[in-house]
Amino acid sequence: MSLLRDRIIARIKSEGPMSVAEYMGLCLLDPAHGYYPTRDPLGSDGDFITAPEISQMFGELLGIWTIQTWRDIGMPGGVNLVELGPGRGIMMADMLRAARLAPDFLDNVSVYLIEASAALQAVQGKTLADSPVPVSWVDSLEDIPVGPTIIVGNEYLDCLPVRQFIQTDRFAQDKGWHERMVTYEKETDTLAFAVAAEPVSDLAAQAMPSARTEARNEDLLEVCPAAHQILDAVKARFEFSPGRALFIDYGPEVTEFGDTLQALKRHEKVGVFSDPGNTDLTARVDFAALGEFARSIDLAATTPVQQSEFLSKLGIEMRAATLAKASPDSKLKIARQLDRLTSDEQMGTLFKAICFQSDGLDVPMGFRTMLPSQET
C-alpha cells in the first residue's frame, strides 16, 4: 500500500471525510507522494500517451494555430508563449520548429511552461535545450508577465480536480444536492465513497452548470472549481492585453450526468483508491460547463469543435501528405497516426476544442462560431 494512502486515511480519522477534489489534489499533486511531483507518466512506459506523443503534426499545426494569433492579435512585440502542463516538451518543441515559418514571430516571442512535475521539467529542458527562444518555468498564470499572451493547454483540464454532486431530491432543486465525498471504512479496510448529509451551500449549488436543473434522483454532476480560476485569470490577463487561450481535452460538448472519475495505470483502468499517488486521475472535460462560466464573467468564448474538425481545418491531412512524400517509407505509420488523432472510432469525436480570448477579437482559425455574449 503506498504511504500517501495512509496519509490519507489518517487525515480522514482525524478530519472526517474529505472532497473528492481534495482527494484527486492530494493524489495528484502531493509534493511528496502525488503522482505527477515524483515521475514522468508519459509515453509507452508511462501510463498514458497523448496527441503529441502520438505525432509531430499536433504539435505543429499548434504552432501555425499560434502564429495566426499572433498576427490576429496584431503582431505585438513582448509576446508570452504559455503552455499549461507540457508533458515531455515535445509539443512546444513541434510548435516552434514550425514557428520557424515566421521568424519575426520567433524575434517577440518569450515561452513559459506551468509544469507540477519536477521530473518532467528536468525532461522539458533537455528538450528544449536548443529552443530559439528564451523559455521559463512557473508556478501558475499569476507569474508570468503583464502583456500579449497566448496559452494552450493539451490533455491538461482533465486532470484537475472535481467535486461530484448527487441529486437526492429532484422536487428540492439546489437544496436536494449532496457532495459525494471519500470516507474510510474501518471494517474492511478500504476508501470508499459516501455522501454527505447535509446538503450543499446555495454557492456551491450556483457554481454547478445550468443542466443541474434537468436532474433526476441518484444524477451525478461535476464540477472543476480549478478550471474556473483558470479561466478567471485569463479574463483578468485580457482584460489589459490582448490573447486567446486554447484548451484540447476529451469530454463531451454539453453537459452530462454521471462519474467520469478514472485511474489509469500503464494504460489500463484500474481502481481510483487502488493505489493513491502512483495511478493517474482523470475526469472528463465539461465543455458546455467551461462556456457558461466563460460568459458569466463577461470572457469571450468559442463554441467548442471536435478535434478531428480543428486540425481538419488547420490542414493536417495535407501535413501528413507531405510528411508522407519525404518518407514514402513512413507511409503508413503516418496514415495511422492520422487516424489515431482524426477518426471517430479514436481521438477525433472524444476530443474537443475551445478556446477563449480577449475582447474584439474574430473568430479563431479552426472554430465556427464564437458563444453569445450575456447581453446577447
The other form holds:
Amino acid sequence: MSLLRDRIIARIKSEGPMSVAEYMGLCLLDPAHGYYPTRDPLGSDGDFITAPEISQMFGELLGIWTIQTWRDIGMPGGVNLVELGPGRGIMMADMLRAARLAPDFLDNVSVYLIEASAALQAVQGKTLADSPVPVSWVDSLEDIPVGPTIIVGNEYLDCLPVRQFIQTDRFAQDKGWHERMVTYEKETDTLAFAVAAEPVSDLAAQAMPSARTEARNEDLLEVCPAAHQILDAVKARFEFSPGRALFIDYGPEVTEFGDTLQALKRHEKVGVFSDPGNTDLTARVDFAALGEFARSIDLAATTPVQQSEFLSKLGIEMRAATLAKASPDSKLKIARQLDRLTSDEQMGTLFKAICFQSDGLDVPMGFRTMLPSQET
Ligand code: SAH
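Would you generate the structure of this protein in the form predicted in complex with S-adenosyl-L-homocysteine, following the form predicted on its own above?
Time for the whole complex; same chain goes first.
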C-alpha cells in the first residue's frame, strides 16, 4: 500500500477527518508521493489519454484560435501565451507549429507554462526544445508580466480539488448543507467518506452554485475553489490588459447533483481510496457554476459549447481532409482521430469549451454567445 495512504491516515488520526478537496490535493500534488509530481501519467501506456495526445489537429486548431484572438485584441506586442497544466507539452508544440503561419504573431509572443509536476516540466522542456519563441515556467498567473495575455488549459480544471457538500435538511436551506469528509475506519483499516456534523459556513454556502436551492435531501454538490481563484486572477489581469482564457474539459452545461470524483488507473475506473497518490483523480467540471462565478465577479464569459461544435467551427473536418490528402496511408488513422475528438460516443459532447475575456471583445471564434452580464 502507498506511503501517502499511511501519511493520510496518520494525519486523520491526529487532526480528524479531512475535506475531499484536501484529500484530492494531497493525492494529486503531494511533492513526495503525489500522483503528478512522481510520474508522467499520459498516453496509451499511462493512465489516461487526452485530446492533444490523440491528434495533432487539436493543438493546431487551438493555435489558429490563439492567432485569431491576438488579431481580435489588436495584434499587440509583448503578448503572454500561457498554458495551465501542459501535460507533455504536445498541445503547445502543435499550437506553435500552426502559428508559424503567422510569423508576426510569433515575433510578439512569450510562452509561460504553469505546471505543478517537476517530472512533467522536464518532459515539456524536451517537447518544446525547438520552440520558435521563449518558453518559461512560473508558479502562478501572478508571476507573469502584466500585458496582453492569452490563456489555454485542456483537462486542467478537472484535476483541481473539489469540496463536496451534502444537503441533509432542505428546509434548513443553507444550514442544511454539510461538508463531506474523508475519514479512517480503524476496524476495517479503510479510508471512507463521512459527513461533517456542523453545517457549512455562510461563506462556503455562498460559493456553491445557485442550483443548491433546488437540492433535495441527500443531494451532493461539488465546488471547486481553486477554479474560482483562477478566475479571480484572470479577472484581475483583464482589468488592465486585453486577453482571453480558454478552457476545455469534461462536464455538464447545467449543474448536476452527485458525486463525480473518479479515479483512473491504466484507463480503468478504480475506487477513489484504492491507492492514494498512484491513481489519477478528477471531478467533472461544472460549466454552469464557472459561468455563474465569472458573472459574480463581472468577468465576461461565453456560454459553453460542446467540443465537437467548437472544433468543427475551427475547421477540424477541413484540417483532417488536408492531412489525409498529404498522407494517404494515414487516412484511416486520421478519420479515427477525428471520430475520437468529435463524435457523441467519444469526446464530442461530454467535453465542453468555455472562454473568459476582457471587456469590449466580440464573441470568440468557436463560440455562439456570451453569458448576459450580471444585472445590477
Ligand atoms: N493539458 C494536458 C495535460 C492534462 S493532465 C493534456 O491535455 O494532455 C493535467 C495537467 O495539469 C498535468 O500536467 C498536471 O501535472 C497539471 N496540474 C494538475 N494540477 C495542477 C495545479 N494545481 N497547478 C498546475 N498544474 C497542475
